[in-house]
Each structure stands twice: as C-alpha cells, then as structure tokens.
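Starting off, we have a lone chain in the form predicted alone, written out as structure tokens.
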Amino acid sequence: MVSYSALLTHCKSLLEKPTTDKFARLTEVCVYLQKEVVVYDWVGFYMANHAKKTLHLKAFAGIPTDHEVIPFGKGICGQVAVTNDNFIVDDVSAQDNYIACDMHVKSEIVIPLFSKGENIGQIDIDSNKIKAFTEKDAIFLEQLNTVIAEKLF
C-alpha cells in the first residue's frame, strides 16, 4: 500500500536539497517516485513555453522519449496545457489524441503545475497497467505540485 504522506515528505526533502539546479531536484523526485510506486513506470515534468505554445521535457525517470517538445493541444500533456485540468486516462488506446511514447504504456495521469496562478508545466506519469491511477494519485500529485511551486518557482 502506497503511503502518499510518506512520499510527499520525502519529495519535500529532495526539493529542499541545497543545489541551485531546480531541474536536477525535479529529476530526483522523478527517480524516487518511479522507484517507490510500482505502477509509476515513467515520471516526468514538462514545462510550458507560453510564447511558443509548447511544453518542454525538463526532468524524467524511465525510458527516454522522443517527445521532448509537445505543442499545446497535442496529446494528453498538450490538452492539460490548454484546459488547466487534471487528466486521468484509464486506457490510452481509447484516446484519439494520445501520443505514444512507449508501446507498453496502458494508462496515464497528467496534473498541471501552477505558480502564481499560471500553468507553468505539469507532471506526467505513465503506467504499463490499465487503470493504474485513482483520484488519490491525483490529490497526491496536486499536493506535490503545490510544494514544487513553493520550493522551486
């Protein structure tokens, strides 16, 4: 059983490390979450470039992806950049606007990252299991993104 409270506490400690590179700290969070949560097969942070209307992969853990830049509106991440809403996909094969990063991915969750009221990016998590994510994951990731915004942005 996943203890979201323990995960959040450990992530806070990673974010408070005395390093100036915020994306190195985000990478540590990605690595930790991928290791600790069995259904989190790929964890990454995409940051928004509002001028170009693109998302840019800045930190991740898992299989490398060719999708390092995603236009707003394209794929699940791109949709979240436009809507500012959480998006849980139980089965990616049922999504018309899904960008396949790995043929083993079955489900995905994307939670926007807000700083000062603006969507500056998002956490994107893929799982090789159908229906891997619940509302509890969404709440935990919202809390994590709040801490990230406070500590890094």
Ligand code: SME
Contents of the next structure:
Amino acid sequence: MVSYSALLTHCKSLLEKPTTDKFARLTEVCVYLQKEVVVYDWVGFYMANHAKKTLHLKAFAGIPTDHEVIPFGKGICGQVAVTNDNFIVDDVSAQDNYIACDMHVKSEIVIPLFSKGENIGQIDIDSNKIKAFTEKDAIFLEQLNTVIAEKLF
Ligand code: SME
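Switch from the form predicted alone to the form predicted together with the named molecule and give that structure.
Now the complete complex, all chains and molecules, led by this one.
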C-alpha cells in the first residue's frame, strides 16, 4: 500500500479538480481509496440533515447499499452523528447497534466530518477483514476530512 501521506496528497488533487459538483469529487475520493487500500472494501460519505436528524449517503465506492438514509442514533454511523467521536469497530458481530449492509463486512471505521465546528457528516469505511483499522487510519481520515471541509464545505 502507498503511504498515508501519499494517499492524502492524491485525495487533495482529486478535491481540487474543477468539477462543479462537490459530491462528484467525493465520489472520486471514495473510488480512489477503495481501489488503493486493500482492506478498504466499501468507502462512503454520509451527510447530516440536522432538521430531520438523518444521515444521507452522498458518495460511495463498493457495492450499493439499501441503507442510503440512516436515522441519528442508529448503527455505527448514527451513533457518530450523535457523539461526534471517531468509532473503530474491530468486529461488527460484537456490536448490538449495528446496521449490516453486506454480510461479508467484518470491521468498520467512521470518522466525523466537521465544518466550522459542526458535525456535518462522516466518512464510513467497511472492511471484509476483521480488525482492519488502526489509529493510523483514524488520523489519516481525520486529516482527509479536514481537507474536505476546507475545500468543499
Ligand atoms: N454499518 C453501518 C451502516 C452503513 S453501511 O456500512 C454502508 C452502520 O452500522 O451504521
């Protein structure tokens, strides 16, 4: 795998591409990360609707999911919408409040995306490998979300 810093540099260049739609740029980031990092089997961005208290899938790479709208509080994603904290799940089968999108998924990481101090969404990554994510992934994805907030929101 290429280094986290090389991943971040390439993601920055994708985010700077002059496409009109910011979610098209986020889709390019998802596609790139899913292709480049072996254990990132599904990569997506859910954005928050604070009035409705729901998360909405706006960009992804990997197999399509039925869960395009997730209420705050439900599943790993919904919990992060409420707590504003990173969430690394080593083994999804050990989680009570978990929404299964694909039976092959074994571990997951969700990192909130903040713009001007507000939790406006999150990056969600699933892996078919157990315990696929470490604190290094969390730090990289926090950095990525900071760049995304600066460039798109
Ligand atoms: N597993 C997530 C739902 C989203 S899918 O992973 C794409 C959750 O429990 O919130």
